[in-house]
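Taking the form predicted on its own, here's one chain by itself in C-alpha cells.
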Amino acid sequence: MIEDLKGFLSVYAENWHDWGPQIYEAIWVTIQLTIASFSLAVVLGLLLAVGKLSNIGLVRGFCTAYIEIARGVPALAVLFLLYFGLVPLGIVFDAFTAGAIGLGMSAAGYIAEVFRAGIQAIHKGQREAALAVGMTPMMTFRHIILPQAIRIILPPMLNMVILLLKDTSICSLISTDELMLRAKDLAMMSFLPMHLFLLAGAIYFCLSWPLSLITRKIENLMQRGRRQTFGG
C-alpha cells in the first residue's frame, strides 16, 4: 500500500518540471477570471437589487425578470451564447472575456438577491431619519443603508466568490485557458488523467478553503457582535 502510494506520488515529481509552469499559469488565469466575473457580478447585482426595490414599475419589472432568468438559465448556456451564438451577429469575444462576462451575468442574479435581502434588513426608520435631517435618497443609501448592509451580506458574498472560483472550470468548454482546461490538455498528452484531475481538484480546494475559513470567521464575529448588542 505504501509502495503503491509512493509510486503514485513519484509521477508528480517526475513530471513537475513540465507540468509546473503550465499549472501555475493556469492558476493565475483562474484567479483573474474569478476576480473579473465577481467584480462584474457585484456591480450588476447592486444595480439590479436597487432596481428591484425601485418605485418605478418598469425598472422593477425589468430587474425582477433579469434576476429570475439569470437564476434559472445555466451559466454554461450563457457562456455558449456569448462565445458561439453572437458570432453570426459580428460580435466576437475571446474566451477569457466571454467567460468573465458570462459568469458575471449569471452570478449577478444571485448577488442581487443577497444585496436586496441585506438592504431590506436595515430598519426603515434609519432611512426616514436620514431623509428628515435633509439627506437625499442617494446620500442616505450611500452613507447609511449600504455600509450597514455590507456587514450583513459579506459572508454570503464570500460564499459566492467560492462558487465562482469553482464555476470557472466550465469555462474550459469554451477554451478559456484556465486550470481545468490545462489539466485536461496535460492529461491527454501524458495519458495520466487520474494524476492531473486529482491535482486540479486539490488546487481548487487549496484556493477555496482559505475563503471558507474567512467566511466562517466573519460569521462568528457577526454572531458575537449581535449577542453583545442584544445582551445575549
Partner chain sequence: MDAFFTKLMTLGGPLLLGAGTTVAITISALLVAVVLGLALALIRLLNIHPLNWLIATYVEIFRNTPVLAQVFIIYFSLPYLGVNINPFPAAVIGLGLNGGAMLTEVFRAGLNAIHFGQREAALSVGMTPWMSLRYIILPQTWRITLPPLGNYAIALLKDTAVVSAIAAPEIMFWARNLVTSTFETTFVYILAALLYFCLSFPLARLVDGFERRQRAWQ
Given for the second form:
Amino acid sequence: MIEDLKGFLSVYAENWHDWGPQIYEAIWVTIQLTIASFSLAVVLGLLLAVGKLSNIGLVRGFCTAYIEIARGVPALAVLFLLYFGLVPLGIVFDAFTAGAIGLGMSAAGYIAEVFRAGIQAIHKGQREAALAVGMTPMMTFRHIILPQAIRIILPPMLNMVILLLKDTSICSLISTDELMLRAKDLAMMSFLPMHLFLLAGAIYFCLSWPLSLITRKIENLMQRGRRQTFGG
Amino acid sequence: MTGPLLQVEELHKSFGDLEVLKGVDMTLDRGHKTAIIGPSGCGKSTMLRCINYMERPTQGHIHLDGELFGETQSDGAYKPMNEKGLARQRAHVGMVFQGFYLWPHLCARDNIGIGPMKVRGISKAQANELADAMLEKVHMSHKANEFPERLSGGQQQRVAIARALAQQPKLMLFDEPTSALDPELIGEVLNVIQELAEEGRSMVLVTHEIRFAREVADHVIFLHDGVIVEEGPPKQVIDNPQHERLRAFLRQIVEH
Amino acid sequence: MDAFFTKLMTLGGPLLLGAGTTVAITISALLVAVVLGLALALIRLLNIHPLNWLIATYVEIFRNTPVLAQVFIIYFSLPYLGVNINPFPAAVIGLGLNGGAMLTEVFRAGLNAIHFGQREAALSVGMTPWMSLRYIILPQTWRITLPPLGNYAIALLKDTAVVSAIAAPEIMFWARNLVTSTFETTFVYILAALLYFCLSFPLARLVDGFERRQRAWQ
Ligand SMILES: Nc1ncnc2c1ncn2[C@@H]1O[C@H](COP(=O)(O)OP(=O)(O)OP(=O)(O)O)[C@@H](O)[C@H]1O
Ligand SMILES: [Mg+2]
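Just the form predicted on its own so far, so send over the form predicted together with the partner chain.
Below: every chain and molecule of the assembly, starting with the one above.
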C-alpha cells in the first residue's frame, strides 16, 4: 500500500521537469481567464440589473429575456456557439477570447440578479434613511445604504468567482489552452491520465479552497452583523 | 397500583461544569397537582425535562407508576434505556412547552392525531375521532383544519395541550405554558388547564402565575439554585413564606 | 422556407434524441445526489467524529474542483484500476457525486433551520427519534430545501453538457457530431442552446413558484 503510493508519487518526480513549466503556464491562463470573465460578468451584470429596473419597456424586456436565457443555457453551449457557431458568419474569436466572453456572458445573468437584490436594498435603505433624521446624505450612504448593499452583494459575488474558476475548465473543450486542456494533452501523451487529472483537480482545489474559506468567513461576519442589527 | 404516581429521587443535573440541579426529591400522588415556582434560571425547566428524560439526569432516578423511568436495572446496576423503551414510557407523560412547538406542516387535527397514530398504531379514522374529541376539550373544535401559523398564540397552546391529552397520559407536565403569550390570551389557556385539573388529572406545572398556582395546585415547590428551598400547601408557601429568598421572589413577582 | 423545415427536421431529430439522454442523465444524477446528500447530512447530525470529518472532506473536495475534472477522473482513471466504465454511468456517477456534495450542505442547512423544539415535542408524545425524523423533521426540511433543490436541478441540467467530453450521447455530443457531418455550425449550436433553454425554463418557473410560496409562509 505504502509502496504503491510511493510508486505513484515517484511518477510526478520523474516527469516534473517536463510537466512543471507547462502546468505553471496553464495555471496562469486559468487565472487570467477567471479574472477576465468575472470582470466582464460584473460590468454586463450591472448594466442588465439597471436595465431590468428601467422604465423603458423595451430595455426592461430585453434585459429580462437576456437574464432568463443566460441562466437557462449551459455555458458550454454558449462557448460552442461563440467559438464555432459564429465562424460561418465571419466572426472569429481566438479560444481564450471566446472562453472569457462566453463565461462572462453566461455568468452575467446570475450577477445581474445579485445586483438587483443589492439595488433594491439601496431603495429600502433610502426609505429608512429618510426617517433617520439628522444624517447628511453622505453619512446615510456610508452608514446605512452601503452596508446593506454590501451585505447582500459580496457573498454571492465571491461565490461567483469560485464558480467561474471551476468553469474555466470547460474552455478546454473549445481548446483554450488552460489547465484542464494541458492536463488532458499531457495525459494523452504520457498515458498517465490518473496522474494528470488528479494533479489538475488538486491545483483547482488549491486555488478554490482558500477562496471558499474567505467567502465563508465573510458570510459569517455578515450574519453576525445582522444579529447585532436586529437583536435587542 | 398503590404508591405514588411519580417519584423523583436525589435528582442531579449538570451541563458541563454548571450544576443546575443539586439533589431534588419530590413525590406526586395520583390526581394531585404540584406547582414549581422559582426565579429564572433556577432549574425549573431542567427539572421538568428530566422527569420525562428529555434531559438525562446526571444522578438520581425517576419512577412513574412504580416503574423505573428511562433506565433499566439489573443486579443493582442502572443502565440507560434504549430509545424504543424510552419512547414507550414517554407516551405516558404529556408535555406542554412554553413555545408550543406545534408542527407547522400539519393542521390542528393532524397535530393531535399523528402521535397516537404512529405511536399506538391506531387508524387514521380513530385518530381523527380522538383529535376531534380533544379539540372539543380545549374549545378549539372550530379550528380543526387550521394550520398553526393561522392560529393565535393562545389557540396554538390550547391545541398543544390537546395534543398532549391525546396521549391519554398518566401525568401532564406544563413548562410555563403562558409565558410566551400576550396578556389578553393567558386567560383562555389557564381556563383550559384549570378544567383539566378539576377532572382530577395528575400534573406538574412550572409557572410564574402565582395566583393561578395557588388556586390550582395542592402542593407548591420553591426551587432556588437547584435545590428545593421551601415546599408545602400553597396557602402555607405563598401566603406565609418562611425563607427570605422566597419572600423576595414573591415580592418581585407581585410588583410585576 | 421548405429548406428550413427540412433542415430543422434532419438536425432536430438527433438533438431531440440527445435531449432524451440529457434528461435521463439529469434525473439519474439528481437521484444519486439527493439520496447521497440527504444520507450524509443525516449522518452528520449523529456527530460521530471520524465520519464527520470524512464527510466534510468529501464535501470540500467536490465543491472546490471542476465537475469536468471529476468526470474525467472517473472515466479515464477507473480503467487504470481495472474497472471499465461506460460514458453514461460515468457521467451519472461524476455528476451525482458532485451534486451529493452540494446537497449535503443544502440538507444540512435545512435540517438545522428547524427548531429543536419540534423534535422535542415529537419525542414527548412518545415518538422514537426515527419517527420524529420521518414524520416531523423531514417533511419540514423538505419544504425549506425545495427552492435550493430546484436551483440545483437547473444547475445540474446545465452541467450535463460537460459530459459530452466523455462522449455521453447527450445534446452537446450530438450537436458536435452533427456539425462535423453537416457543417451547419451556427444553426446546430443555436438549436442546441434553445433546447437546453426549453428544458430549464419550466424548471426555473417552478422554482420561482416555490420561492414565492416560501416567502408567503414567512
Ligand atoms: N442544554 C443546556 N446546556 C447548557 N446549559 C443549559 C442547558 N439547558 C439549561 N441550561 C442552563 O441551566 C440553567 C437552568 O435552566 P432552566 O431552563 O432549567 O431554568 P428555568 O428555571 O426554567 O428558567 P426560566 O424561568 O427562565 O425558564 C440555566 O443557567 C441555563 O442556562
Ligand atoms: Mg424554563
